[in-house]
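Read the single chain below, which is given as structure tokens and is the form predicted alone.
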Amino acid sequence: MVKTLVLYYSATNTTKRIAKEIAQKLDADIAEIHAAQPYTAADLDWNDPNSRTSIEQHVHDTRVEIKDDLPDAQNYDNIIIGHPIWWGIPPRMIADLVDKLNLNGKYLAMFATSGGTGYGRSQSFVERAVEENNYDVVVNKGAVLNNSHQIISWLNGLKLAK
């Protein structure tokens, strides 16, 4: 039996809502990604150039460590990762997540929530993290998803293990 895992990070519950809907439609397991050092409201203040996230997102090729509290990816055929878009790319913890998952032989799909940014730079960010780990993985085209219609359309276009 094919198994799917939806992993997501959500600072405002927007990505969580989309992740839950995707997991329900795919009858998938779901788990939240947590930063090893949790974010405070001040850390998330994108208007403050000295906030933690403002600084992290502008330091290229860095990783933000995640907690080691996720299900074992080896038990799944399909991995779907959801995240917000911060400064045009996923939070830096998504690269640490890709580093820690063994994606060999998996089908990977990513989605994001965003108020106005497309998925192009996020796709490149995740693909680069996958390449750095030399994974043999099918990487699907990601998308920004904000409603049920977009979710269904995106899911119908994915190449996943069946």
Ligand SMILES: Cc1cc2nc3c(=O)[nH]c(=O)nc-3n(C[C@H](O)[C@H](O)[C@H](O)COP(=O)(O)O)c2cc1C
Given for the second form:
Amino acid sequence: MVKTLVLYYSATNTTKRIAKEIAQKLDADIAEIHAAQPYTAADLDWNDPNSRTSIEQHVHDTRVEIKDDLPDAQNYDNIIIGHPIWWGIPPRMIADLVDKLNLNGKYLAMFATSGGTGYGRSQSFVERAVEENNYDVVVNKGAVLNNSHQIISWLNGLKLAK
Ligand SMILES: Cc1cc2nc3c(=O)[nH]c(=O)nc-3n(C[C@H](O)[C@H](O)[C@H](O)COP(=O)(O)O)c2cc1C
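Could you give the coordinates for the form predicted together with the ligand, as opposed to the form predicted alone above?
Next comes the full complex, this chain leading.
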């Protein structure tokens, strides 16, 4: 039987709500990604050019570690990753996530929530992380999803193991 895992990071629960709806619609397992060092409210302040996220997101190739509490990806055929968009791209920890998941032979799809920014630069960010690991993986086109209608139409267009 085909198994799907939804992995999401969510600082303020917006992505979490979408992730739960996707997991329910796909009858998938779901797990939250945590940063090894959690983000405080001050860390998330985009008005402060010296906040943790302002610095991490703007300094190219910054590494941010995830907490080592992920389910074993080897048990799944499809991996769906959800995240907010921070300064146009995924939180830097998503690159660490891609490094730590063995995506060989899997189908990958990404989604995000944002205040309006689309998925374009996030797609390049994830594809670069995938290429750096030389994974043999089918990477779907990601999307920013705000509501059930968008979720359904995105899911219908995905190429996943069936
Ligand atoms: C540090 C930071 C940077 C952000 N940068 C962007 C951005 O570049 N474009 C955008 O549309 N929204 C941006 N947002 C808004 C978030 O993407 C949006 O609120 C998202 O839905 C939050 O998801 P979450 O509740 O799952 O953390 C930013 C939010 C934070 C905290």
